[in-house]
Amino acid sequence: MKEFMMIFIGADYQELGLSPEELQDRMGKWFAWGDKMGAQGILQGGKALVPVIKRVVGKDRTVSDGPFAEGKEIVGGYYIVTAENADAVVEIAQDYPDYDLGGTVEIREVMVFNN
């Protein structure tokens, strides 16, 4: 089995305006989804990220404070899960509980470094 990692990109759920019923429906799908992965043995553990920003850049390690003029996406979070291939995580982002406010997942493999 492989690690991947899936970042969650989309929306601030504050700049949504969602209604505090709207936000724990949402959070009661993700806290299902991230049990149901919990239950087949395949979530590693994952955390959700606040939506402040800052980034450090280049060889002057220019600082600057989000939001960055690329979009109002950001990256919400992540998952670490294991499995055969990307493929087996693409089925597993099938339920991916933010597609419908225009969510995205990014997979990518952990890379192992072998000494």
The other form holds:
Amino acid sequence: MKEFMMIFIGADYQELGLSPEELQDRMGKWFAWGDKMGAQGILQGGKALVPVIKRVVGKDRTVSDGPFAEGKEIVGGYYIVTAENADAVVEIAQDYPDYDLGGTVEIREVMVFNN
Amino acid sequence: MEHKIVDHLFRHHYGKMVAILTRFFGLSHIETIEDAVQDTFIKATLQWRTQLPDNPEAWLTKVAKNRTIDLLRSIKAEKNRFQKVTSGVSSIQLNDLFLDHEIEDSQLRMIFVACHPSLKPKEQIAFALKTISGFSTKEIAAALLTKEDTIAKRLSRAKKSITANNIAFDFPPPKELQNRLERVMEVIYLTFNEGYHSTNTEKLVREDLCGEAIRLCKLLLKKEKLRSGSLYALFALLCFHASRLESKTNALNEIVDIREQDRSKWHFPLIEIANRAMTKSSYYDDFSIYHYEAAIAFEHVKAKTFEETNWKNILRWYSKLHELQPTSFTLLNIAIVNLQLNELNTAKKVLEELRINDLGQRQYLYFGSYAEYYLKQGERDLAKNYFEKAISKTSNSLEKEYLRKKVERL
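Given the form predicted alone above, what does the protein look like in the form predicted in complex with its partner chain?
Shown next: the complete complex, the earlier chain at its head.
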């Protein structure tokens, strides 16, 4: 079994101005997805990220605050799951709730270092 | 582990928090408050993904409270505004405002603000749906079959009127209470009707509007000084109607008229609640159109089959209703009942008496009634003509479909 990170990009709820009812509805879908992965024992963890960005760039270590990108390009959070291979994670990612809001899931395998 | 959150928790919580914070900060800060409350939900949707709190509502309240304190600091920082903020609220401890009965109290004050006479009727409904019921502009537009920017304009005009007229976040003074309460009931009644009669919108939206109207009515009934026979009668009326909501359309979202509705699907618990409210309404002396309308709705749910409907009683209540508040709608309903009773000449007389322009979007019902009249007289061609006229008078595709089927059956 390998570990994969599913990175969620775009679909910033704040920017989209969803109503309380819509937010609750979205959350229900995230719960359902989390419960499903939990029941399969494949969800290792994850976090949501605040959509405020600070960057340190270049030799001079220049610090800048955004905006760097449009909402649809901002990473909103990630989950780590265990799976056979990337195709299996594509299957898992079918249940990501926010495709209809323009959201994207990027799948990356976590590198393992052997001695 | 199964995650379950009470239906509409966010929407209802929104109304509660906005009301509490407005009581604390004052109506002039309502937009900042609405944004702050919205932030709380965004935070919840992200944070709860990985770990649902044991008590979601308590979590929301705590976060909203903390946001309030942040808000207070930032508003205090703007010195000019500071004076406005402290006035009238300095004696209230913030914590006390989060007690259940104070939450209800704040929400009731918000209802009276929404129904203040300086707001136009359409602004009142939009403002109430946004501020008390937590609907977004988009959701209100969908519910009221209006454009989103029309709703946005109504909301902004409502907020301007509130500021311009310096409306207090309080109950009206005792001598104005009765008048204002009547307007509150009207707004609730109209909100319900928007949900109940608009067959254009999604079923879910319709149910939400009806549900909100009933919830607000219940909220008013909790407060003893607001109770009256009219309020109980209104509550009964809404519950009687709501009991039939499910069976008004079929799985294909086609209209099912009361003759063909599956009466076993009517929601019995709501009918019982309505019956109890009717009894309570009789303990008071006041009388209103809601009493008669509830009585009519009761006659319909009481009948086990369409054939058992007591049209004579219904006609009596409609006549009383018309004495109390004459409208062309009531006349139209009287004519429809006359047709059911086969009192054809009377029906025609009543139809001739009413002013068709008063009927607005429901003119098709008038032509439909004429069609039924001619059908009963055996004049099929004339009946067909009137059905066609009715079809041309409605823009609602569901109604059109319903009428077309009637023509086909001729």
